[in-house]
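One chain is shown next in structure tokens, namely the form predicted alone.
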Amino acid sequence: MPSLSQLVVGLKQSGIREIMNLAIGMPDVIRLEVGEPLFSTPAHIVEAAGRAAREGYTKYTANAGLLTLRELIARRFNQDYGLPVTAENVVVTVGGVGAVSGAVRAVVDPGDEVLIPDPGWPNYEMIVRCAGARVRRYPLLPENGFLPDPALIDRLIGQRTRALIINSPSNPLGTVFDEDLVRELVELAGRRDIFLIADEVYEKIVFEGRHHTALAFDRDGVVIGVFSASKTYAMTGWRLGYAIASQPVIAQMAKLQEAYVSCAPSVSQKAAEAALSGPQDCVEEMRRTYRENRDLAVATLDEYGIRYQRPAGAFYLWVDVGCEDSHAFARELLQTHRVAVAPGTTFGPSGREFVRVSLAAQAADIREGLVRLARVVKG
């Protein structure tokens, strides 16, 4: 047969998916590896989707998405952040991953460079490489609270750098950027004439303080904000995300949708309208549960003297297991102790001694899984 794309063949498989696939075939596994919300999609959202399907919302929409949904997203942003966003600033995508990949495709050419966090969501690397661009990692150091250092990032920007990706609240770290840091990163991007792709899909899952969107500080049209219904409304399978940016950027991202997906699923778009316009107590219930799980998890690790990064948002715990190879550690923990966690190395080279634990699980499973993990670490 003819040879396959060497670019695609050379992509690394996600370590999260590898552990997940192994865990699926094993009995009695405590599943703490996948970033899947603990909750089912709220009933009023499901009912709205069924009603929309019966009413005929089963066909293509505009590439950018339903105008009614884009207008609703714009209004929500005006309410939440006081930003003058209009429907022309919004493109609806196939999940948050569609928004990130569309943003990267819209702003880079082959051979350009994109700065991504280390550690950071592994899909960033895959998306950048699929666009024919080069990945350059900027470190998130423990001594800096695993937060980005704008001065260090400034030194890494080169002639071919086209974009900087940031993520707050962070997957896998759970860090939440304060207002000053977000402003400084946006100003850096504007000063250096690069795009800032701000992955903010966990914006509603913040335990202390509040979320600061990078879009609030954009004066130069350099910010592309990425959002999703997946985590906020437990809608991962509905594949519904969106991006907010300047009109020229959104126009290009909408055009790209024709090439790859045509449009986001129409029924999912109507479900998102119900999610955004309906009662928000479900969001608060989820956030409260994840915070309780966070508190239980850190208390358990404290009992055993295990080091970790205390998350202020999202639903992950970055745990220092002190190993030489977190990939091997995660496989052994699964095969011998029936606990599935994500190996830190899948998030970047700096994750060699860490694993990511999902807090989107039942409290009893989190407690038992971390006790087993701690006993392995302590020998």
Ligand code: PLP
Second form
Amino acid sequence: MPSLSQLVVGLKQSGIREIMNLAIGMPDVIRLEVGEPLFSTPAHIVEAAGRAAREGYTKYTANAGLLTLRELIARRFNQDYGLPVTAENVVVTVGGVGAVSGAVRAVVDPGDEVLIPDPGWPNYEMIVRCAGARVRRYPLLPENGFLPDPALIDRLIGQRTRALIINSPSNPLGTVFDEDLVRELVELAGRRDIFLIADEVYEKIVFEGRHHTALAFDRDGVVIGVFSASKTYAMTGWRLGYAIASQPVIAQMAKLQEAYVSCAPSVSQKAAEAALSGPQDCVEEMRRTYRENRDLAVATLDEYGIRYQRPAGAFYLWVDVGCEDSHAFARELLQTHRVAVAPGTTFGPSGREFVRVSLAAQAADIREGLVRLARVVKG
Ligand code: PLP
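Can I have the other form now, the form predicted in complex with the ligand, not the form predicted alone?
And the full complex, kicking off with our chain again.
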């Protein structure tokens, strides 16, 4: 067989996937490793999509997506954040993944560098490497509440740095950046003339305070905001996300879609229109459930004196299990105690002593899974 791409062969397999595959083959496992909403897509969205398919929305759309959807997204940004976004500032992508990868590809050349969080969503590293660029991690330290430190990031920006990726609300930390921090990060990117890719796919899952979009502070056209229907409307399988940025950036990202995906699925675009224009109480209901799960989870860990980062958003809990190797810990927890969690090392070197627990699970499973985990930690 001819040799395969060294770049692709060299990509790491996801540690979450490994635990998931092991868990699937075992009986009676409490599954707290996956980052998938607990809910099914609301019925009115599914019905609208079925109707759209019957009406003929089964064909390619423009690379940037349906104009009707892009206009709806723009209107939502006017309403939610008071921002003068127009359809020209929107590209509809194949999930938030498509928006992050499109953004990275649009701004790097081979050998350039992209700053990503440690710990951070594992796909960032994969995406940056696939674009032929190099990854540089900036630390999110416990002593700083696991938040980015703009002064420290400033020192990590080099000649070849083209972009900084930030993520609020954060996977895996559940941290939510306040307004000043978001503003500072946008100003830093502007001052150092790099792009700021702001992954805001969990924008609607915030428990305390509110979400601050980086787009609100963009004076220099450096922000590329990443959003998705996946988490907000429990639509992971529809593969529908979008990016918002200045018109020249969006034009390049839309052109690039031709090379990889042509466009987002047309029926999913119609489903997203129904999601955005329909009742929003489903969003509130999901948020309330994740918050209740958060409260139950932290109360359980407090009972046992286990340390964790209290999530203010998203649906993950970053738990300090004080182990030498969180990958070995997660395997052991699964094999001996039948609880699947995501090993912290998957999210970066700083995750060695941590695991990520998903709060998108049934309350009883969260309680029982954390009790078992706590007993292992406390020996
Ligand atoms: N960004 C973060 C931080 C995520 O956790 C995810 C999914 O888990 C995504 C982006 C992309 O999700 P999707 O491609 O389903 O929109």
